[in-house]
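Single chain ahead, written as structure tokens, the form predicted on its own.
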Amino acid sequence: MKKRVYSGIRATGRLHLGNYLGAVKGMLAVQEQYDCVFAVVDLHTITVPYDPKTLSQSVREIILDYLAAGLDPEKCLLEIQSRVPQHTELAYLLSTIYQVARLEDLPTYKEKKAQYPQYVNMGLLFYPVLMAADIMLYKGDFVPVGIDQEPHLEVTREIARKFNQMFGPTFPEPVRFKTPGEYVPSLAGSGKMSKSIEGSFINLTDDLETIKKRLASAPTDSGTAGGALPKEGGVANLFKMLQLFRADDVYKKYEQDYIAGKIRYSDLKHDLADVIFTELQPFQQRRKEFENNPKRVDEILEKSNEACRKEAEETMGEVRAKMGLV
């Protein structure tokens, strides 16, 4: 039997070059040589502040992302996680077999706290067995996420640990599927590409106007340009984006200018930004296209999640015989 592969992204928006070169590149990577399900991961959307008038809108933006970005219904399954409801039943009974203290200890409960003191939630708590009941649900291999999920995998495979313990053997413990882009920088000159700050992201959605001027406000470092490239900063956060988008040949030229101190980051920015806007214009044309056709969209959601749930199912059904719930 092939691999299982499972990823999902929250619904909060359309997607962000962070997401398409982190997650839905190697997803598209590994659709051609394993099973793969892919995910809008709507429920865990809902344990920050979120509009619940958009949220339905959010979910098919991102679906209308994921065909257009190339992932094809005929080789991955496509699923909205609140439609296939065993993914709560198995995070419930999941749960029963995990400690409180573990998950209060992870790194992004902690800073979710921190950055919404006025809405912690069990929800928020929860998140990585929900997580990981997304992941062994469909006995998922490989996950392709960024490192800073790395924690909540360990999560996962310390659930599949102990539930294979307790009732034996059931579900892999996944790994991480690693990608080029899994970490993409920050337009805003430090951290990690992000839709929750402001300056921080471009859309894949974006014309090349508009993705000019949010690289002409990306920083750039003071002082001469002169030397070896810096090792982070608003100007190595720019030779970097080139660098995912294989953009050798200005890479070097930029990285000489550099060197010889007669670099123009205006320049730099132009060029890179027509670098991103032509590989994303491919990705605009198909994506006008399923818009077009909504039809056509709602067939392949309607197949998707039922073949999701009848999977689930089996594996639901496995799970509550071992735990003496039949």
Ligand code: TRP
Second form
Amino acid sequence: MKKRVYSGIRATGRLHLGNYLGAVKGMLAVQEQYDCVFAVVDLHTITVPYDPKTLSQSVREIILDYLAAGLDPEKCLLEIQSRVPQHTELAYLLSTIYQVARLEDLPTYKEKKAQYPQYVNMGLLFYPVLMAADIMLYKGDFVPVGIDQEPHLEVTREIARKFNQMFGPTFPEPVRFKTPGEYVPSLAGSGKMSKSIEGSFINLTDDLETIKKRLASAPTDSGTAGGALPKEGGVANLFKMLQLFRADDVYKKYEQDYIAGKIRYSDLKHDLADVIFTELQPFQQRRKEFENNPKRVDEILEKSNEACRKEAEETMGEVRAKMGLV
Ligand code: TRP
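Previous: the form predicted on its own; requested now: the form predicted in complex with this ligand:
Full complex below, order starting with the chain above.
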């Protein structure tokens, strides 16, 4: 039997280059090898303030991004979490075997509590249990997510272990699946590329001019540095981007220029913009095709979510029986 991969992205608007390199490209690689379910986790999305009028459109945008990136509904299942009601049922059942104190202690919960002091809801505390249910519903072995999700995966493993102990062997203990682009640097100088930091990201739908403009404002240094390449800061980030796009020749050229102390960052940025746009062009074309064919997208979703419900129901049958709920 093939190993099962499960991953999900929250529906907080379109994907940017960081999500694409960090998450979606990893998904593309694994869909060839494993039995995959890739989800848009809208039930997780609503644990922080959101607009119910635009939620379904945000979900749709990510599905379009998934399809345009090359996730193939013939090879993997594309899931909208709220269309598979078994997620919440399993999450509730799992919540009965896990301690509240452990959830209150998680860094993500504490961060969100500090960020939205007026919005500390049960769903926020419950978030990791629902995430465990997402993965366990499909008996996931591997989860391609960033390192920031490791505490949540630890919770998932603890819950799986506890369930297996109490009710008999049922679930694998899933592990994080590392992908090469998991840390995509911000264009703003430090940290990660992030939707919530203005000037830090490139959108997947940006045209060449826009990409150039965004790169133009990325910080560098005086350009006379010379010596070995810096390990962090704006200049290091530009080189890291070239690496992430496997633009080895361009990388080497500018590395030599840097060492010789004659680098011109405007040229580097120009070439980097070309490299990025070349990668994004086929994505943008495919996205337009799917946008113009909403019926086809609906059909894909219909079929995929039906298959998800069927599989989810199998797991639930087993879980209910083992827990004595028959
Ligand atoms: N918590 C994840 C994030 O913020 C999203 C998520 C929810 C997820 N359920 C999941 C990721 C299951 C992987 C598997 O990125």
